[in-house]
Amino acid sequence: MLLAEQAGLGGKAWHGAVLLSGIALYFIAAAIFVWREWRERQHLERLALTDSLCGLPNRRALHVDSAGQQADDAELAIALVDLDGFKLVNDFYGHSVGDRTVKAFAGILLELCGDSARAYRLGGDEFAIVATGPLAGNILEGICRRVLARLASPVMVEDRAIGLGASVGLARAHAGQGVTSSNLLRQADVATGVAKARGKGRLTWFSEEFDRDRAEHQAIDLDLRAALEREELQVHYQPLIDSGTGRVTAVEALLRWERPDGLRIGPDKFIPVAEETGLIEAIGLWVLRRACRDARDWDGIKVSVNVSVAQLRNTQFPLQLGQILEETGFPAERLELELTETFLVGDPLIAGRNLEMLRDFGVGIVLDDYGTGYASIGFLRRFRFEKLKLDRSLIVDAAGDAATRTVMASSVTMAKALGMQVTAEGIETEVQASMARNAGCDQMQGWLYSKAVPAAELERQLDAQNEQLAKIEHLPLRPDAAKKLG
């Protein structure tokens, strides 16, 4: 009876230590269970948080990093840097080599910034850098010096060196102002932009200037659209005075704006502005439609356009110019485009194969701003333009720097060696003028002869002109010159 009651109590204790086990294995089981869900979530969450093509932490982590430093007392610093000439490594060397190229510009940045900054990639070409503490703005600003000088050298990717720059704006705050990393970041691609168009490969930190300049930005081109619309633009016509005869032989065609409420503003606020926000095309079409509209009865007087990059570049601009030039009835060979050295130093191939489509039509090519640039004979010599402009800076100095004269006219010699006229810009003074003239300019432009005027007025002076020419060569004058004089 004894044992039978002890077998029983052992069998009890038996099921009893099995039922322990089983509930201890479930427990242990959960338990791995959740760990491994951690752990996944875990991973997700650095997933989430890092960008996948060269490790660096990501944007959605430059937000969360920066929440969780900011101290009452700390400073927040924060950087964008921006690659300058990236997408020429994507169009030149493919993807492939663009990708590595993102990724060994990270392991710069990694090594520059040591423990003293972390390094993000925001995406594309662009990266951020940010630090905290109480000199975070000149530890930031230490570093990215540094990445400047290291860009100053090719970034080897495999075999290959590559060319790069970057632009880099910076912002700072004190946690106490209550200023997010968000508004940091903004600050930052705002200076970033203005290091930029200041001429690259530097960095720049914001102002509240920027934030103003900006809201003016938008005020502009917000009334620049409605003057478009409206037709409350014009075309002023500046005279080019032939320099053996003294005669207008040619005008530019330049832009005026003055708005409704009196208020004139000048082209260096808003065409930059149409720039910044692609209406430089639309913009451009309307001179050129308007120029040669108002040029077509001035007989024999050729008209000369400005031609932004942005109309270069657009593969549909030599159809939009014949479309101008048949629907005004305006000779193509009366119409000179000028243009500037930015967009044929940047895109050679691309601003050749332009510019023998737009001759095709029988216009003239003219380089503006000549002796401001990098242009040189060959440079010349490969684009062939009918025409070169001295800028206004080169006549200037020229009066009063005898090396400034010796240049002048070596380019203008060179230019007629190449079969090119010469226009002398900005003549004030007849000091000026007279020494244009001996260095062989073949046209000379500027306040000593005419501001530019609106095309009743340009008319006017060259009504006054053929009655001039009349008189001195006892020749009848033009039937539609008489009858204004009428």
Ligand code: C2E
Contents of the next structure:
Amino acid sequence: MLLAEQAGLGGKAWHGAVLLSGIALYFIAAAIFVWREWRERQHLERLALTDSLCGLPNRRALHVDSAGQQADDAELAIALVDLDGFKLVNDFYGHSVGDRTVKAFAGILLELCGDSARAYRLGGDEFAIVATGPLAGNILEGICRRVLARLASPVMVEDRAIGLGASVGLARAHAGQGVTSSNLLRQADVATGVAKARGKGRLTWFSEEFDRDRAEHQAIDLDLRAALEREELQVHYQPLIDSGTGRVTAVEALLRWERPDGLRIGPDKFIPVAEETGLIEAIGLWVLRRACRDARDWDGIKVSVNVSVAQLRNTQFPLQLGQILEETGFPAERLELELTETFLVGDPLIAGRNLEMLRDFGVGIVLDDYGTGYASIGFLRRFRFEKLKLDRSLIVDAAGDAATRTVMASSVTMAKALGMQVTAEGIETEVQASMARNAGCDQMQGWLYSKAVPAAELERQLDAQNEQLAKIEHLPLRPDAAKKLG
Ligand code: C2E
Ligand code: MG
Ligand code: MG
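Now show me the form predicted in complex with the ligand; what you just gave was the form predicted on its own.
Okay, now the whole complex, with that chain kicking things off.
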């Protein structure tokens, strides 16, 4: 007041100045409030777009980013990176190490993407990488290849070396193609599924054909469920011939499916679908029950049933098999289960334990399709199968190639040394038969002898064989024939 009076200002002017500074203060306070609100909102939005565990942008951020980019950029390419066997890391080391592994992998992605692409965590063990621009696809593929190469050595999580693998699916679209980012992500997801199915640890670009395959798979799956209910599936039996006596001593149960429209679908087509959807467990038990019932009266004949990896992974499987044996009264010693070496895929511990439990019942365990994969001597020594089945491809190649013949002969010698019997599969010609016999195979299976036939037809074959044997038994035996019949 004194100052104002000294400055020669009147009372009115003083009031005006106070009013003005009041208004200014009000605006400043309001601006601070709005700015704080804005900052808070920004922070929340950032949180909503960020993965709280590893700090990478999340799935929402990917959609926000790619929706903005697609309009003007020449190409948008998305890679979906799925860690293989991450569940094992969690199960084995616990969730806290699992979380730190996710963080370590996010760090690898950030480093390898640099400024050329952006990495996201979609959840769990799923990550995405997005590149945009004229060469987006090529750049992205280069980054993904470097990610896979980096995972060839273990990832260090504190002082632990963790072995990780990844399956990568990629998809790309040009601006103007009208493909949305969610559709592109779906395509990358489909491609990842294919990469996994082709053996993991690999990179696969999406192709329209994958969608067609999926549609076909879905159609087969629906039809198959109905077929199971309507009992359209059948079990046929292919004889296995003893090399020494020429007699049928065992049969292999093989699934057949004839649709009401007369179309026959091969097991090679529908079993992989049933394995994918899990329906194989119900189908597999149905085949086992059917085979045990059919073969009950086939005196002295062993029955081999194919068992899929999915069945062997189920801890309930030995129990279910025990119930079937009890219910059908089929002797376990006459049952053989055929596995392929992939039975260890997934959870080798459970598969190994189940195998031991099955053995305890007294059923024989057979390694099918030997010669198509990687089964090592160590693998054979560890599991001590009762029997090894040489795959048809080995038999076909051996007929025309001396080196394959040597491989075949040494496989038989090795199997025998380990106490296993050997069956040659897919014998179509006399040449193949004598070659397999000379190599030391105990049993022959193939179209040269018989295709898989319905139970009634097999019974006729067995009756004919028994009649012939009965006739021979009533003849005075020549010494060489007696030796042959053992
Ligand atoms: P696999 O277990 O190796 O069965 C042998 C396959 O070779 C059968 O094909 C049989 O018909 C065929 N084969 C036998 N002899 C010859 C021959 O001389 N020449 C030729 N070219 N082929 C011959 P199929 O019946 O088509 O079965 C294919 C595969 O489907 C089987 O291979 C098996 O892996 C699977 N499978 C069949 N039935 C079942 C089942 O009930 N459960 C499971 N999990 N898989 C099954
Ligand atoms: Mg088989
Ligand atoms: Mg086979």
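Residue numbers count along the first chain shown, from 1. Being a predicted model, the structure only gives us computed values, none of them experimental. Basically, rigid core = biggest C-alpha set you can superpose within 1.5 Å across the two forms.
> Is G94 one of the residues whose Cα moves 2 Å or more between these two forms, with the core superposed?
Replying inline: G94 C-alpha, core-superposed: shift of 2 Å or more.
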